[in-house]
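Only one chain is shown below, in structure tokens, and it's the form predicted on its own.
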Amino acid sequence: MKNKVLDGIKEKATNVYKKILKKKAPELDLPLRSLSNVKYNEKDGYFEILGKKKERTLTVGTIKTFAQTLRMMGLSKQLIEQDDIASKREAYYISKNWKEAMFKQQPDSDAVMDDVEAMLMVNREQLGFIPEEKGGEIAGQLVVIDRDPETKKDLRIDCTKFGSGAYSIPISVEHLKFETKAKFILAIETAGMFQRLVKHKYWKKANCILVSMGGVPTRACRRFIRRLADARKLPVYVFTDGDPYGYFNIYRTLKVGSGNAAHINEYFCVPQAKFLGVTPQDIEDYKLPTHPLKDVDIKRAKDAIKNDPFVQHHRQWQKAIKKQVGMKVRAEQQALAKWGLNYVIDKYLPNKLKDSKTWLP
């Protein structure tokens, strides 16, 4: 794979060089990364990128971004050849040596990095760039088989042996192997709810594997869940707050990917995932305490119905979202504590797991 990425970088750079020799304006073609350039097919199970592209041509107005793109490709080439890595933050600071091509702020650096990733149709880890954030946490009936970086021997990590803590998903998960007799994977939005289930060993009671997503799941977290689910043929259930952010930014991203990363969704999504709750119907059925929907929630919900191919494909989601907008309220996972701190363990999750009709696709 390293050689393939290097070949891709060299090919793009050579094309630019040849255009310059011919005294023509060089250009770089990048796929358009948005929901308007993806399709959703339930059989494939993820957002697939379509053919729309944007062309970055060297002009007076684009000269800085064009130079930054080439410098980022050069940095990636250097990292791959030296078998090294750079965090996204480190890459931003390295650019301070690029004189006029340096980035003024990290979001600009991140955007160019994403452009290079999409242009070469690989993920940023293959380019040598790693994220700052952790991948997520794991607890429960699972043995992760890692490798000792020095001896290359297998390391067996028992996820039931972390006491009140949990196993942290590493940045790269491709080499991991798994042993488990668990019946399912439960992916949880909030660290607080994850800690409650760990504290009371819900994983033991339900014979499952708990995953803390900590909000929108990182690529490493999504890839870990996907590889584990595929390797051990495990169903995946997702438990988030009952609001549009939980439904689309978290669940939808985990299940089918995003428009922004459509070029790599195939590897970083979990098509077998099902939405357990909190659903708009749960808010009514469990008489949960609520908060008013914010303007941003309403906008996110309406945008999903209008523009999201995943929502447009599933009438159940359209119905649920319209119901919630009509209710004008949202509910957090922790709202279940109204009925007792461990109601979620004793009643809510067992009830939901027994009745698949209460889930959303």
The other form holds:
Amino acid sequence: MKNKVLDGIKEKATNVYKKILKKKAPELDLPLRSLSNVKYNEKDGYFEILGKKKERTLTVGTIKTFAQTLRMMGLSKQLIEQDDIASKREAYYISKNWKEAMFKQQPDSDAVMDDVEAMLMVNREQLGFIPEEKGGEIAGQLVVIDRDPETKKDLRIDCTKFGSGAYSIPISVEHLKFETKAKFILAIETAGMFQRLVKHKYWKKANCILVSMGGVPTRACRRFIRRLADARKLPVYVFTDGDPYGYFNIYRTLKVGSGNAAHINEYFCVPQAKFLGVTPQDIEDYKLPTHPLKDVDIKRAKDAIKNDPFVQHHRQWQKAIKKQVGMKVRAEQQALAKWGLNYVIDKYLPNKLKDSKTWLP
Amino acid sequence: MAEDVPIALELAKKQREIGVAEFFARNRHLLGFDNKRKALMTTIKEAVDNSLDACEEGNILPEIGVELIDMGGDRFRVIIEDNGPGIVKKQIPHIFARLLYGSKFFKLSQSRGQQGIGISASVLYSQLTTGKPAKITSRISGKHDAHYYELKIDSQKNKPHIIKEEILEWKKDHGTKVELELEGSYQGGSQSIDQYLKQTAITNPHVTIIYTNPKAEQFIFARATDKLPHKPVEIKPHPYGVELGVLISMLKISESRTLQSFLMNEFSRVGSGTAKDICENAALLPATKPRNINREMAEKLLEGINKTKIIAPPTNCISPIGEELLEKGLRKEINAEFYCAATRPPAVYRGNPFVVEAGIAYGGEQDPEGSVKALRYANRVPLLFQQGACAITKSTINTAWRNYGLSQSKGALPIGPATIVISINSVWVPFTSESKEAIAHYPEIIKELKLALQECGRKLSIFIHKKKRIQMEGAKRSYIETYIPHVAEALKDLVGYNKTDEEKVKTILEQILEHKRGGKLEKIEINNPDYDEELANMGKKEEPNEDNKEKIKEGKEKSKKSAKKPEQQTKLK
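Having seen the form predicted on its own, can you show the form predicted together with the partner chain?
Starting with the chain above, the whole complex follows.
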């Protein structure tokens, strides 16, 4: 695997070199990372990348990024050869040695890193780069089998034994194995709701595994859920705020992937995920307290209808989002507390789980 | 209080005619003798202007000696010597020792002097400050004697007072030499004698000036051409410019028998048809005797003139410097990247034809942060004082220089590395005062000034935009060049080639990118073989000028020091 990545880097660099020797302006082909370059692959249930590319030809406008891209490839090559890793932030600091070609801020270096990743069609971890953010948290009926970094022996982690805390999903999850008797996975948007469910041991009551995504799920989180669900053939239910951000930025990314990571959606999607709530219909059915939709919510909703291949594929989603735009309101997960703090555990979740007709695909 | 005597009788005892010379002795500032420094400057200017006018009228290539001797105690001896046609014996005392005496006032043709005040005012000033007479030598040909006079002005009567008169041995066949001793102060800077002589030399390339400064250093401004400027033709006044009083006196002294012939004889551009038209418009008979026309009729006549369409005055009476010489002058003085000049077609104000010319030198060694330098000329004479009061300055300020690529704040001269030359040439340059330092604000003149400046501005903006484009392109290329080594180095790490290959990659990349950006970049640089460094440095030393002297007074110590510091100059020969 590692050699394949190395070969890829070398091949791209050699192409550039050859082009220069032919006295032609060299170029790097990068897949376009956006929703306009994905299609919804219904059979496998994820956003599949299309052939659109952007060419980074060497010109005055691109020469800096061009140099930085090559430098980033060089850094990756070095990391792989030395079997080392660098966090995204560390990579940014390493660039400070590149004099004029250094990055001014981390978002710039992250973007170039994403470009390299997409160019080689690999995950950033394969390039030796690791993200900064935590991968999400787990509580419930699950034993994760990890390896001790020193002894390389199996390490059994019982996710029921974290008390009021939780197990953190590691950055790399490929080597993990799972043991579970749980019936489903419940992925939750907010840490607050996760805490409530953990506190009252909902996982025990419902015999499930709880995942706290903490907003848009990280790649590690998505991959963890996918591997777990695949390995144990578990259904995945998603529980977010009732707003366009929850629907498309969180749920849609988890289920089918994103435009930005179009090249790796195949591995980082969770096609079996179903949307449990809070749906626009729930807002009405449960008479939830609401907030008005913000301008960005409306824009996001309209954008989804217009540009999101996933939404375009699912009439139910279109209906739901149009309904919400019509209602002009949104509701948070915690709004259920209006009916009592444990209403969500006692009534809402059991009701919803029972009735698949109230879900969204 | 005296009882029966009316006060008017008392007053009448004190009332008498004010002598013209007395008047100017008191109001010396009107003639440019406000202070010692300016007095010295004005004296030299008047003498040189006269010499140049005389030479040109006599078709002689001017060779003028200017010598300044420091006599100590703020006294200077000024000696101006020319090779002009000389002055007949009888006229010498009148020309030098009588105010408002001369020939130029009466004729309409382009000349430096106009009023017949200048040199006699200098004589008066010299006499007032040192009590010494003016020493004049003049000879009109080898066959005639050279006459030497020592003259003073009887300031009450405005009459020459001859102190000494004799015949002299003189090496010159013809010419005039003026020697004056006066109070003055010699300073460098933008309003200095050096600057005046330099600017004169620039716009009068047919002149040789030999200048000896108070430190006994000699500079020779050698003539650059043996061609005299096209000799301005004398013209009659144009009817549109005439004023009632002048018209009345013209009618009185006219020898014409009829009004129609008077109009045809005394004015330019009036033929028999036009003359009849004027008479008709004025409701006067063409056969009226000019002498019989009274004030009311003269007024009607003036109305008639203004109602009649009369073609513009002839313009062959104007001898502009010309675009070529204007540009050449700039080149001598300034090492710039770009030069341009424009001469306007002749125009008319108050019946007087005039021609405006402008030129610009941009970039090069000039200060990009400061205001542009404006050099003003009137009939080839540099104007060094009263910049703020001058129509030329006003027009420069009122031109929208931002359109042409210079920055400019409201009501100010534009900012940028540029020198602007503006010259107005006319049979009668309307100065704001007798000291001839600033041009009056006639709308027609301002309009022409602006048009000339705009014409130059358009040429300038083409250059500035081109320069900006090239600079931007240069910046882009240097940006590219910054990153080429990074591309080469990164590739070295990735592909694993050696140092030679790295250099090769760099070279090829440079070629590729240069080729893509349209080949070699045009270079903007100073290419100025006409530049005369010595000339350019003359009078360039920073000195407080009249306009900002007030401000500088606060730091008295400093300004005193710098004022006394002798001019730093290099010797020519």
